[in-house]
Every structure is written in C-alpha cells, then in structure tokens.
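The chain below stands alone, shown as structure tokens; this is the form predicted alone.
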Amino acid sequence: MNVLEIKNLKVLFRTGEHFVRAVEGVDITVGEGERVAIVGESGCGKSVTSLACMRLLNTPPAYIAADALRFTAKDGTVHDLMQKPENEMLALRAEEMAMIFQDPSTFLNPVMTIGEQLDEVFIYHMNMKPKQARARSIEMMKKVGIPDPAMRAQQYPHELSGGLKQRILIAMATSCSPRLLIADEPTTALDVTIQAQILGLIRERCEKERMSLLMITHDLGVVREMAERVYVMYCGKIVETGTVDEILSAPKHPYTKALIDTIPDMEEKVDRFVQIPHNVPHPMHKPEGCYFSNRCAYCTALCRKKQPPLFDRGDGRLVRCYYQTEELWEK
C-alpha cells in the first residue's frame, strides 16, 4: 500500500510576467513503512516537491497542479491533498504527516519557550490539558535524547545549540506518531558527529513508530544510510529511480554517475577532486533538449535537440537518458 502517491506534479512560480517551472511532471510513491530519498543538487526542485506535498506553498506566487496527490491515513482513508481545505490540512499535517525542516532556527518561535512550543502540539491535536501536555513534552524530549528536558523546556531557542534545536523539531514532528515523515535536509547546518546522531535518531523514530520516510538530501552518504529506494532529481525532473544498491553501484544516468564520481575515495590519494562542470541551469533558462546536456560528458546532438522521456528499463528502474542502455560510458 502506498502512503503517498504523486502523479505528474507540477509547480510554477510567477515572477512578474514570467513563470518559473520549479517542478515538471514528477511521479513519486512512498510505501507503508518504506524509506525513500530524493537526491540532487541545490536548485533541482527537491524541497519545493516536499513543500507541495504538505500544501505549504502559497498561491500566488506558487501554482500547483497534479494528476494525483494522494495520502493514505492510518485508518485507511485516502485523502486527495489537492482538494483538502486548509483547516483539514492543519489536522493532517500534525496527526498523519509531518515535516522536519532544514533550518530549525527559522521554524522555532524565538519569543516562546521550547516547552510552550512542544505543548501546543498536544494541546491542539490531542486535546490535552496544559499539565498533561507539559508532561508529554518532557517525555518526548527524553525520547529524542535531550538532556535535562525539564530545564530545556524553560529555555528559548537561542539558548540551544543547532543539534538540540533539530532534536526539538524531530520531537515536534513525531509527537503524534504520523504515518509519513518528510525530512528536508535535516542535517545541513550541523557538524559531522551531530549529523550522524540526528540521522540515527530519525531512523530509530521511524522504526519504532513504523513511519514512512521521505528524505530530501543532496548527500549520497545520507542516501546510503537512510533510504531503501531513491529518486534522482535534476532541474525539476526525475532523471533516475531505483533501489539504493542499484543507484550507487550501477548508475544509468550520466548525472547520477557524476554525483557518485564527486565522492572522494578515502583509500586513494588524488590531486584534484572531481567536479560536475558548470551549474544547475536557472529555472527560467533551461536548455532546449536534455536539461543536463550542457554539463554532460556524453552529450550528443539528439540530447541537445529533444528532451528524453523517462524510459522504463523493464527491471523496475526508470532512466531519463537516450543512451542508458548502451556501453557509452566505457568508450
């Protein structure tokens, strides 16, 4: 059973007289208890896709269209998220689907204590009394590994480290045991040691609460650690899908291969790190053909002329490349 099903999702942003195509016809599914990752460079449309799933993009400037944007709740009810009024989405976001945002400082209220902000989840979504809510808030803080939670509940966000603030967001997101957890680059601003702790905590919470996970990241190391299945996204389109082992051991799209090649081998001494040339195209100035054509070492005239469709290889993998079935890379 799919917890989340997205078909042909498109997200446009109006800027003056022009429209920016941030997401173009994306299809994504997340199964029950499954951990799925969307990976790609900054500017590829990953975060916009996740925000569209949560209905957190305002119209205008964002305009969202989809053939299907469905979510299956704990009781088996299938919700059409495109048709949900905002008051119903408010309940769904906390009780059935939740999101961990990239920068905790942006999403924690600076003039409310940590305890007050956690309490609100239980008061408004579980109808608890303030004393009950505070007890549950402290319990949740213990679950996510926050030391001396009663004291931390009295503090304000600026008094906590980045790692502790991210743990608070995880506590908020998982308080109601949602069926789907979306994590948008949850470790970007943290050092390596804290990153590992946060990722381990998210994985532990998902396993204990049997939550499905949609992880948004640019880090293939995070993908290997957290996901079972991967969508590689580039310039608003899915360019390759597959299991983690398939994607990392046998990439079929030049962009996926380029991402993997940029990861240094710790056992080899290298003079220069591998870089993907140029940058992700500006969403208002995308190439005519394949969006990766101006950065691809294997680009041909056909690639520059016509956008490749998402080819079904017949082995459960989808690849948006004309030459993914040939031994082009070995020539």
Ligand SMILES: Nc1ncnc2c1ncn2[C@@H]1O[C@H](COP(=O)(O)OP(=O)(O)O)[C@@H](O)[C@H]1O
Given for the second form:
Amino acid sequence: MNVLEIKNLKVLFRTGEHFVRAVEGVDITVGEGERVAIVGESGCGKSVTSLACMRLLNTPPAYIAADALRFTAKDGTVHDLMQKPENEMLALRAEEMAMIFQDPSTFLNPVMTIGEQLDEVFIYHMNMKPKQARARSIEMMKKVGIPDPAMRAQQYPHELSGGLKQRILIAMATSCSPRLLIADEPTTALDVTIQAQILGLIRERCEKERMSLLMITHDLGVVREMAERVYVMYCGKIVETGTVDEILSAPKHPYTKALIDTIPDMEEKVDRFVQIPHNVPHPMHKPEGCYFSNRCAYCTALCRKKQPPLFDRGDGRLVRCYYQTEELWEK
Ligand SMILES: Nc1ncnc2c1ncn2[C@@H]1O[C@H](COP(=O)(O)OP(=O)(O)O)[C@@H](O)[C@H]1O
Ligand SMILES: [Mg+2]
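Alternate state requested, the form predicted together with the ligand (shown: the form predicted alone):
Starting with the chain above, the whole complex follows.
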C-alpha cells in the first residue's frame, strides 16, 4: 500500500512576465514503511516537489497541478492533499506527515526554550497538561540522543550546536509518530562527522516508529545509506528510478552515471573531485530535446531534437534515455 502517491505533479512559478517550470509531471510513490530517496543536483525541483506535497508553497507565485496527490493516514483514511483545507493540513503535518529541513535554526523560535517548543507539540496535538508534556519532551530528547536533556530543555536554540538543533527538529517531527517523514537535505549544513550520526538517528527513528521516509538529497552517498528505492531527478523531471542497489551498480541514464562518479571514493588514496561538466540549465532555458543533452557525453542528434519519454524497461526500472546502456560507459 502506498502512503504517498504523486501522479503527474506540475509546479510553475510566476516571476514577472514569465513562468518557470520547476516540476514537470513527476510520479512518485512511497510505500508503507518504505525508505525512498529523491536525488539530483541543486535546482532540479526536489524541494519544490516535497513542499507541494506538504502544501507549503505559496500559491501564487506557485501554481500546482496534479492528477493525484494522495496520502493514506494511520487509520487508513485516504486524503486528497490538493483539496485539503489549511486547518486540516496543519494537523496532518504534525501528526501524519512531518518534515525536517536543511537548516534547523529557521524552524526554532529564538526566544523560546527548547523545552517550551517541544512541549507545545504534546500540548496542542496530544492534549497534554504542561507537566506531562515536559516529561514527554525529555523522554523524546533522550530518544534522539541528547545528553542531559533536563538541562538542555531549559536552553535557547542559540546555545545548541547545529547537530543538537537538528536532533531537536527530528524529535519534534517524530514526536507524534507520523506515517511519513520527509527529510530535505537534513545533514547538508552539518559537519561530516555529525552527518553520519544524524542519518543513523533518522534511520533508527523510522524503524522504531515504522515510519516511511522520503529522503531528499543531492548526494548519492546519502542515498546509499538511507534508501531502498530512488528517483533521480533532473530539471524538474524524473530521469531514472529503481532500487538503490540496481541503480548504484548498473546506472542506465548518463546523468545517474555522472552522479555516481561524483561520490568520493573512500578507498582511493588520490584526491579526486569529479564534477559533471557545465551547470544545470536555468529553468527558463532548458534545452530543446533531452534536458541533459548539453552536458551528456553520449548525446546524439536525436537527443538534441526530441525529449525522450520515461521508458519502462519492464524490470522495475524507468529510464528517460534513448540508449539506456552501460556499454556506453566503456567508451
Ligand atoms: N518561489 C520561487 N519562485 C520562482 N522560482 C522558484 C521558487 N522556488 C523555487 N524556484 C525554482 O524552482 C526550481 C527548483 O527548485 P528547488 O526545488 O528548490 O530545487 P532543489 O531542491 O532540487 O535544489 C529552481 O530552478 C528554482 O529556482
Ligand atoms: Mg532543495
């Protein structure tokens, strides 16, 4: 059963006279208890996709269309996210589909203590009395590995490190045991050593609470750690999807291959920093045919002329490329 089902999602932004096509007909599903990733370089539409699902985009400037945007709650109720009034979305966001972001500071109130902010979740969404809520807050802080939680509860956000703040956000997001956790680049702003701990914590919370995870990242290394299935996104479109094992061991799209080549190789002694040539095109100036054609080493005249569809290979893999072959990689 799918917890989240996105069908043909399109998001436009109006900027002055023009429309920017940020997301161009994306299909994504997240199954019950499944860990799914969306990966792609900055600007490819990952955040906009997840914010559209959470209904956190301002409309206008955003214009959202979808054939389906459905969420199945803990009690089995199917919610049409396109039609939900804002007050119902508020409850859904806290109790059923929670989100954590790259920069925890922007989501913590600087003039309230950590404890007060966590207590609010239990007071508003679980009808607890303040004392009971504080006990739960401290219990939650323990669960996310915060040492000396009673002391930390009395501190303000600026007194905590980035890693501790992200732990608090994870505590807040998972305190109502949501069905789905969306994590948008949750470790990008943190030190490398802290990153692994936070990723481990997110995985542990997902397993303990039987939450589904939609992990958003630019880093295939994070995908390898966190997800079972992955959608590779480029310029607002899905270009490849499959299981993480299959995609990492046998990429079929040149963009996926290029992303894999940018994963730093821990074994390799020499410093290697591979970059995909050229930049992601500006959404107002996407190439005529395949959006990756101007950066692709295997591009042909057909690719420049006509946008490839998302080919169904019949083996659970979908690939938006005319060639879809690893033989190309050897050349
Ligand atoms: N409020 C906005 N107004 C105009 N364009 C936007 C807005 N938000 C995002 N975009 C554009 O949508 C595209 C996708 O952005 P985003 O989803 O944030 O990328 P990602 O998360 O993959 O880095 C980008 O080209 C970005 O410039
Ligand atoms: Mg983003």
